[in-house]
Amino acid sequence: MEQSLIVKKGETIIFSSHGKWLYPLFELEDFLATNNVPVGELSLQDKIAGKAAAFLIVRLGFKNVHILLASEGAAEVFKRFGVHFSADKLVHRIQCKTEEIVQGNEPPDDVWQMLRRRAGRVSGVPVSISGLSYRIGKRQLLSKLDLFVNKGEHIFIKGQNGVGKTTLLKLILGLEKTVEGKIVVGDYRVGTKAWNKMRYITGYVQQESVKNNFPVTAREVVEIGLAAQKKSKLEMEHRTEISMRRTGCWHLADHSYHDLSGGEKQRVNIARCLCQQAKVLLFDEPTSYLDPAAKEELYEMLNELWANEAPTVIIVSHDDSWIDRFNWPVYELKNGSLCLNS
């Protein structure tokens, strides 16, 4: 079978793939992640490359690239990022859906995230909400609300205080009872017996607005994520440590949770979600009570989290300056319904 992708160090082939579409480049990404080979010493040959493949190659760091059949859009991407590029044949466009989706002027990380989702290389699961209504007393808070977030997608929800943003998250979590409408997380309808057994696939990071002096350590907060799962003590200790190291808070393990700063608490709560291996993460005003430095740390940590775990994410926030830093869809909750901001 003809090789579709070849990577050489000098004249020696160190990686090859017979895969189709963009999968060889994802396989190459895995190979490079587990082998200590400087990409600057490598050359890459691909059978076919459009704009999408060009972005993946750029993100991997290759500077010496030869394509057998390339699109003009791919050539423009390579030129934009200073890649030494040659091709046996250059065509106007490649007949591929991703050639239409990718514009060519996006940041490589944004294209990579989108392509990962299309390739199914994400840990997240879809969230589907249909016809959801919720009333508090005589007040109609949500009215036949619909929302679909695909696996591995990330969205923001904004809106004025009191419009029901936190209530919506609590309904997804099953902390509030759905009276009218349906919420499905992955394969499970919220509120059913099957979902009750698997509800740990949804993680929740709430805003820290209430002082509580109940004696609990940061480690114990993270371990709460495993409360519904039957794990051995050794497994619990392992997953707790790994998740806290992942979010940079392992050194706080034995500290009182309530003595931590706002940014440190966010790290601990995200570690709890990682510990329970949540596939959907819900954040309620994550930048509230954070100073500018802590906001910047959270931004960097979340970007790394999206890149590695790729869960489905819904963030409720009113912090427009923070929202603008992410190139995510933004929905506004108003009059009980969600509308996508243009």
Given for the second form:
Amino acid sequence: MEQSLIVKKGETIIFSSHGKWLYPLFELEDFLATNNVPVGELSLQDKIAGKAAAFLIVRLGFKNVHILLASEGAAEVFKRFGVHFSADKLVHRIQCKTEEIVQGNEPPDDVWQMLRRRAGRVSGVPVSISGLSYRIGKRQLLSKLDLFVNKGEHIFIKGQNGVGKTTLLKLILGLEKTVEGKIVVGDYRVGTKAWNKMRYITGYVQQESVKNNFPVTAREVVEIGLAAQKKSKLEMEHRTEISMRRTGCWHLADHSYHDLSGGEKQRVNIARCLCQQAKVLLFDEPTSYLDPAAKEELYEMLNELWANEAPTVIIVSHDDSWIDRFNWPVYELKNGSLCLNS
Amino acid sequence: MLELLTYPPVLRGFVVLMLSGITFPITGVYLLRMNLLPLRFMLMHGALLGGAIALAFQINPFWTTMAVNLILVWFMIRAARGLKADAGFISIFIMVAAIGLAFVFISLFDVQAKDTMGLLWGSIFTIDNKLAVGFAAIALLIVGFHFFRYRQLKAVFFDPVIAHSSGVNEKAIYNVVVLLTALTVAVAMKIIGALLIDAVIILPALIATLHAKSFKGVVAWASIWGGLFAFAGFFVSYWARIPASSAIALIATFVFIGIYFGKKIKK
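Would you mind giving the form predicted together with its partner chain, to go alongside the form predicted alone above?
Time for the whole complex; same chain goes first.
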């Protein structure tokens, strides 16, 4: 079968793929990450490249690229990022949906994120809320609220105290009963029997507050993520270790959870969500009790999460300076409904 | 001293005491963690109500007490959920209602209050074979539930909201825990009496939380301490000619004080 993508080190082919669309480039991304290959010495040859492929190649760091059939849009992207590029044939545009979607002037990370979603390479699932109303006593907290968060998308929800931010998260978790409206997480409508069996796909990280001092180790907290899943002891241990290593808290495994700092506790809680393989992560005021250094750690960890597993993330926060550090959409909850702020 | 154990009632009492000592502190851990300490008082008053009913109608006091306490616990769970109120708060209300009702029975059926109060004192030597089998069954139930639902219990005890988001049916686990605890408290009254019940159920768990770092450690140590107190309490009671329940309570208290101050000095 004819190779569509070839990567050479000198004259030696170190990677090839005959996959279709952008999948060979995603395979290459995995290959480079797994084998820790420096991209500077490599050259890449692709069969067809439009703007989307050009962005992915740029993001991978290639400086020497030959394309058999390239679009003018792809050529512009390569030029913009200083990639040495040659093509057998240059056409105005290639027949592909992504050629229409990608403008050409976006940051490569944004394009990469969008393409990952289209390629189904994100662990997140969509969250869809429609016509959601909720009242406590006579007080209407949420009123015909609509929200759609795409798979792998990350958003902030802010708003003043008592407007119903935490209630909204609790409704998504199914902790509060939805009387009017509909919440769908992935393929499951919240509150149904099918969702009940799969509700571990939504992970929850509360604000750091000491509710009890009952003895529990960091490892035990992470294992809670698997409490409702039938797993062998070996698999549980393996997944706990992997999750704790991923969030950099494996060395704290046997420490008492209550002796950890606010930042370390957040690491442990995110590890718990990774361990349960949550597809949607809900954070409720995650920086409330964190010092600046711990906030910075959390910022880095969330960015890393975004770059790797890419779960769908909804963060409720009123920490404006921290929110501003992310380039994520910010919604404001006001008068029972959400409006996009930025 | 071991020749004591050649007498069947003593041997039976010893075995039941050891079984209870090792397994009942597991529910003590649940009581402590779920902040259900007022539940014991409700069950003690439930025992008085059960006793009054049993004496009024001339029926078995042990099983009547057990049934009354299970009904009270069921009512407490329903009321706490329905009113979205703290279970401890509801249990105080039920406790007062139970004792009020007990006095109604005592008054209406001319029951001797002294006989009812007698139910608050237990003795390991009054246990017959049937009751011993019942104890063994409850001990097995506690251990079985703990091992088969260990991961879910750990999640609920850490945080019911987190447990829910992990997929655990936290309400069901909570209900079973409360019912199991009620059952344990009700039967423990038979061997140690209502007023010293903490010595078998709560104190070993409390001591374990002073030094254990993990949930697993707390449960294991609570069982170890409970077993040691039961063993030591049995022989000390014979040696000092005091009731076994008092011996257990005093030994547990000395150990608690020792560990508490040991920790303070270490700090």
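Residue numbers count along the first chain shown, from 1. Quick caveat, the model's predicted, so the values are computed rather than measured. Between two forms, the rigid core is the largest collection of C-alphas that superpose within 1.5 Å.
**Student:** Once the core is aligned, please say if the CA of Gln277 is shifted by at least 2 angstroms between the two forms.
**Tutor:** For Gln277, whose C-alpha is compared between the two forms after core superposition, the shift is less than 2 Å.
**Student:** Is the shift of Pro126 between the two forms large enough to count as movement, that is, does its C-alpha move by 2 Å or more after the core is superposed?
**Tutor:** No, the C-alpha moves less than 2 Å.
**Student:** Across the change between the two forms, how many whole degrees of rotation does the smaller rigid part show against the larger?
**Tutor:** The smaller domain rotates by 16 degrees relative to the larger one between the two forms.
**Student:** Once the core is aligned, what is the C-alpha displacement of Val91 between the two forms? Give it in Å to one decimal.
**Tutor:** Displacement of the alpha carbon, after core fit: 7.7 Å.
**Student:** After superposition on the rigid core, what is the displacement of the C-alpha atom of Gly10 between the two forms, in Å?
**Tutor:** It moves 2.5 Å at the C-alpha.
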